[in-house]
Every structure is written in C-alpha cells, then in structure tokens.
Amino acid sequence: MGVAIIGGGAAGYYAAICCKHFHPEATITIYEKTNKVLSKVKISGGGRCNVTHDCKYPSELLKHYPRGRKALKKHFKLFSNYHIVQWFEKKGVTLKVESDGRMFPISDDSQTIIDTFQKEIQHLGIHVKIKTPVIGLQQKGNKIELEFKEGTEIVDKVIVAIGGSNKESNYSWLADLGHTIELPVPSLFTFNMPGNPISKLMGVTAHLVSVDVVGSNFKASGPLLITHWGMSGPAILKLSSLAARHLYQLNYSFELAVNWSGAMGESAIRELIIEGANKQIKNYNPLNLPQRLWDHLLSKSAIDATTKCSELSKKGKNKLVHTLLYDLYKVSGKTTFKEEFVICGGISWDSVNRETLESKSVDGLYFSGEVLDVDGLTGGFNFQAAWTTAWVAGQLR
C-alpha cells in the first residue's frame, strides 16, 4: 500500500509514524511544500516544545478546546496526552510537568523532539521529500493521484496535514474536491492597545486576573502579561481563542474589561480596604499586585498614594473599587507570533467521517491536525489534537 502524508509537521510525522505501526508493509512518503519540516514544534514554547499538558482525564483536556471538542471526545478516550506521554518514553523522551501543568522534554530544548522523530522515520524507512508542493489531488478509481508541480503519482491512501492558514485560498483545492471550509481565523493573539499609558509597565506580570469582552459573556482568568503594545499572558491568549470568532467580526476593535483582583467581588475588596486602617493606601497593597501596577492603578484612580486607607474619601474608594474590579481598556488589533499562529477554521467536522477522520467525498482520503476545524488552548493543547488526530487517520480505517 502506497500512502501519501501531506505537511512535514507536527501532525504530518506522527501520522506517518503511526499509519507505519498500524500497516508495516505499507510505503510511506511524507511531502512537505517548505524546506523545513517540524517548524512549529523547533519554535514551540520559546523553542522548547510544549508537548502536551498534564490533564488527569480525558474530560479534563476537552474543556480545552474551543471548537472541535465533541469530534475529539471519543477519540482522547482512546489516545490521550498519557499515550503520547508513553510514546515519548519508550522513544528515550522523559517529560517533565511545569506548576502550570505544561509538559517539555526534560532537555528544556526542542530539538530532542525533532531528533526523536527524525531517528524514528529513518528507522521506519519513512520517505520525505520537502520543497515538494502537491498542487491537487483526484479519485482514480480506488486510488488517489497527486499532482506535483512537475509530474503526478498515484497512491493508495493519503493523509492531508497541513495545519492551520488564515487564508482560506490556501484551502481552495480541498473545497474543491467537495469538503467544506469553516472560515480560518486567528485565534491564539495578544491584544494592541496603542498609545495607552499602561504599556509603560511592559514586563510586569499580574498573576491572577479576569477578563473580558465588553458586550458579550466571553470570559478567561490566568496570568496577565503587560507589553509594549499592550496585554498579553495566559489570561489574554485565551481569551482570544474562546473570542476569536466574534473578535474577527469586530475587526479586533472592542473594550477589555480587567479585574485585577482575579474573582473578588465589591464587597471584599472594601473591606480590604478597611482593614488597612492607618496604612498609606500604597504601602498598603491590598491584592499583593506589582507594585509599578498598583501605583499606577492609584495614578489612575486620582488618589494621592500617601493618603492612609481609613483617610479615604467616599469618591476615592468607589473610584479606586472600581478600577480595581472593572478597568476599561481600549482595544485597536492584535499581534500573532509570527510562526507559531494558530488558526480556528479549516476543515468542517460535517466533511469528514469523525470516527476515521475519512473525507466523506474522497475515499482513501484522511486528515490530522490544525487543518481540521480544531484549535486548543495555549498550554500544549494543539499539539495534543494533533498526536491524537494523527494517530486516528494514521490507521486508515
């Protein structure tokens, strides 16, 4: 049996890799457009490789996922972040789990991911072929012909995992083989707030906060990063992914909504407030923020940083409650990092057969990874459907 995997990444090796266990005798050739391959995991978490995350139980992990998650329900019962935690083990990979319940390679580098899964193609006889684009692809029969941009081959079976593209052209020849395309959008960006006085404390961290959307109930918690253009951190990446649909409509021009206590409510702060008593309000720092960001959160309130708690006007304190549980920030666009997009969109769930991961109008055809509509969270998530994703297609059921 002859197989074709399309896309030399992430989803694209793996899938080789397993199509390899599931039928030996097959003849495997991953082709990749670039002349690069595995790209997205050299540069993954700081080029460190975010493999997965460190979820007890498959229920856990879906909730990590915006789109795609009653497709990938039934499949994480049967390879979860623990198989793939497995695989790596047996490969020689130890993984280590962060306080955040992110999974690295004990080597904190990238490359002992690569290397593993380059040793294990070789070792499989997996053929690859980069700067070698499929332009299109046709039924033969039972058969499925490629077409190069010099030459077509006709193979058995064919694994399309191209990831994710925000342009939809990028998946215009799957259309046109019949499949549905939910629209690609960004997804997984930090928000630009220019000109605003905040940007200022670019570096400074706060550690537990809520936000979101103005107008609508999309909501996130987690650390929140200041930046140079304006917030970025956990709390902020995945907002954008539970948003990045309603976002795109607004043209990534809406109002951020923070609360710096995390899930305090208006009572509990006043009476923090209270017991700091003879305290100057800041020395006093009721919620342990940064104290650059508490100044400023002071500054912004119009209260005089000596005034002592108990000294606090009733127009001080409600401003400063306020700023504390609502603080409005202006939002104009959004910053992606570069290679490392992720994109909601692709390949609709409709399109295909879920239990095999099968085209419904190409027989022999199957998908793996961000080119299914799929994404996760930041946290090692989107790997994880894609281990999982691939280890479904690559059985070619």
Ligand SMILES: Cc1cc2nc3c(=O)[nH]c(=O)nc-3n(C[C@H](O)[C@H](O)[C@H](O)COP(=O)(O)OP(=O)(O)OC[C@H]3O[C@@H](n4cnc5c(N)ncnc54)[C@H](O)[C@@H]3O)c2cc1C
Contents of the next structure:
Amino acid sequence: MGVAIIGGGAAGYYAAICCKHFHPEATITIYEKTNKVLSKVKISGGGRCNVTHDCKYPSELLKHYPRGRKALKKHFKLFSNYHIVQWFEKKGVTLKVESDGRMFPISDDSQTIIDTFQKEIQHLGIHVKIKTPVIGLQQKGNKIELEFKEGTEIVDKVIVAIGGSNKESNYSWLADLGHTIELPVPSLFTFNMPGNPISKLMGVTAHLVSVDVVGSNFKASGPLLITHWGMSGPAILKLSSLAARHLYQLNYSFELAVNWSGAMGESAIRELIIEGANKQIKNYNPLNLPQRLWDHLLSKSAIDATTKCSELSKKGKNKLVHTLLYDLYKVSGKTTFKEEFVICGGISWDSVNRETLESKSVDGLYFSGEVLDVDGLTGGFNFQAAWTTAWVAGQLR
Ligand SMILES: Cc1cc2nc3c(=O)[nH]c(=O)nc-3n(C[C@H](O)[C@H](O)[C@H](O)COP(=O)(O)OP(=O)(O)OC[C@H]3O[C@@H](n4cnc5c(N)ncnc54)[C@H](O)[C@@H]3O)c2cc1C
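Write the structure block of the form predicted together with this ligand for the protein whose form predicted on its own appears above.
Shown next: the complete complex, the earlier chain at its head.
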C-alpha cells in the first residue's frame, strides 16, 4: 500500500509514524513543500517545544479547545496527553511539567523532539521529499493521483497535514474537491492599545483579572501582563482565542472591559473599601494589585492617593469601584504572540467522518493537525490536537 503524507510538520510526521505502526507493510512518503521539515516544532514554545499539557483526564484537556472540542472528545479517550508522553518516554525523551501544567522536554530544546522524529522516521524507512509541494489531487478509481508542479503520482491513501494558513487560497485545491473551508483567521494574539497611558506600566502583571469584549459574551480570566503596546498574558490570549472569529469581524477594533478584582462584585469591593477605615487608600491596596498599577488606577479615578478610606467622597468611591470592576480600554489591532499562535478555521468537521478523519468527498483521503477546524488555547494543546488527530488518521480506517 502506497501512502502519501502531505506536509512535514508535527501532524504529518506523527501520522507517518502511526501509519507505519498500524500498517507495517505500507510504503510511506512525506511530501514537504519547503526545504525544511518540522520548522514550527523548532520555533515552538520559544524554542523549547511545549509538547503537551499535564491534564489528568481527557475531559480536562477538552476544555482548552474553542474549536474542534466535540470532534476530539471520543479520540482523547483513546489517545490523550498521557499517550504522547508515554511514546516520547519510550523513545528516550523525558518530559517535565512546569508549574502551570505545560510540558517540555527536559533538555528545554525543541531540537530534542526533532531529532527523535528524524531518528524514528529513518528507523521505520519512511521517505521524506522536501521542496515538493502537492498542488492538487484526484480520485482515480480506488486510488488517488497526486499532482506536483512537475508530474503526478498514484497512491492508495493520502493524509493531508498541511497545517493552518490565514490565506484561503492555500486551501483552494481542497475546496475544489468538495470540502467546506471554515474561514481561516488568526488565534492567540495580544491586544494593541496605541497611546494608552497604561502602557507606561509595561512589565507589570496583575495575577487574576477577568476581561471581556464589550457588547459580546466573550470573557476570560487569569493573569494579565501590561506591555509597551497594550495587553498580553494568559487572560488576553485566552480571550483572543475564544473570540478569534468575532474579533476578526470587528477588524480588531473594539472595547475591552477589565475587572481588576477577578471575579468580585460591586458590594464586595465596597465592603473592602469600608474595611480600610483610617488607612490611606494608597497603602491599603485591598486587591493586592502591583503598587504601580494600584497608583495608576487611583489616579485614573481622580482620587488623591493620600486620602483615608473612610474619607473618600461618595463620587470618588463610585468612580474607584467602577474603575476596578469595569475599566474600559480601546483596542486597535493585534500583535502576534511569538511563543505560540495558530489558525482558527480550516477543513470543516462537516466535510470529514469524525470517527476516522476520512474525507466525505474523496475515499482514502484523511486529515490531521491544524488543517482541520481545530485549535486550542496556549499551553501545548495545539500539538496535542496534532498528535491525537495524527494517531486517528494514521490508522487509515
Ligand atoms: C511560533 C509558534 C510557536 C508555537 N508553539 C507551540 C507550542 O509550544 N505548543 C503547541 O502546542 N503549539 C505550538 N504552536 C502551534 C503548533 O506549532 C501547531 O499547531 C502545529 O505545528 C500544527 O502542526 P501541523 O503539522 O498540523 O502543521 P504545521 O506544523 O504547520 O506543518 C504543516 C507542514 O505542511 C507543509 N505544507 C503546507 N502545504 C503543503 C503542500 N501543499 N504540500 C506539501 N507540504 C505542504 C508546510 O510547509 C508545513 O511544513 C506554535 C505555533 C507557532 C507559529
């Protein structure tokens, strides 16, 4: 059986390895359009490769996928973070867990992952052809004909693992075959707030805030980092992912509301201020925010920082409560988060058999990785989706 894997990224490599495991007789070739394979693995996780996330149960993993969750549910029960960790261990790569649950090779070097894959591919006799973009394919009886810039090739099965792209044209040959393409747009980015005085506090982190896109139901919570261009950190990245398509439609121009207390309500904040009694509001800092941020919020609320809590005017108190709970920021544009970004959208789940990941329009054609309409939050979830879908597609069921 001749199997072609289109795309030499994480999903393509792992699909090839799994395919050889399930079909030892198969002759497998990976076709990669550029002159480098596994290039995203190399730069991933800031060069350390955040391979997966330490979740105890598949149900916990699932919560981190704004798109593709339903389709992954069954597959995570059979192949989850646990299985990929085991696989790497078997190949001699120990993964460590960081305090936030992210898992990296103990070498802290993505090259360890690349070397492991390259060694395994060689050992299994899987062929790799670089600088060989596939530009189209056609069903020919029960076989598939691949089209290259020069020439064609007939194979029995194909796994498409071309990754995500925000250029719709990169999917056009798949759309021509009858697959629906969900509009590809970026996910996992930070927010630009040009000229906003908050950027003077760059480097300051508030440890638990909640943020929401005004006028929508999209909200997220977690740490927030103030940058020289606006805001970043887990809460912002999560919101960018949840609202990826909505923010694209708004052309990344919208109002962001920040609740600096995390999840507290108005009456709880008012209580806290009352409890401050004779303390100076500057030193009291009831939410334990970084001092520079607290000073900034007091000044934004037009409050004299030396005022005692009990002497705050009603108007001052109202303004402060409002600033703490509903602090508005104008966002204009986004910045790529260098550690990890992905594409939301791609091959629609309606175009594939969710059990096998086989195309509904071309027999013997399968999909794995980011080319599918699946993407996760930052933290190793995107690679996990690549490993799991590669394991499913590689079975060629
Ligand atoms: C900077 C950065 C850091 C990241 N860090 C992390 C991280 O630490 N943890 C995590 O979980 N996720 C991370 N991600 C996301 C993760 O890298 C992707 O989700 C993952 O690589 C998807 O794997 P894939 O194989 O589906 O696609 P890709 O890795 O994009 O591979 C697709 C391959 O197919 C090739 N190709 C495309 N079209 C064709 C064609 N027509 N013919 C032949 N070949 C073709 C491409 O050149 C590419 O090599 C990061 C992403 C970026 C951009």
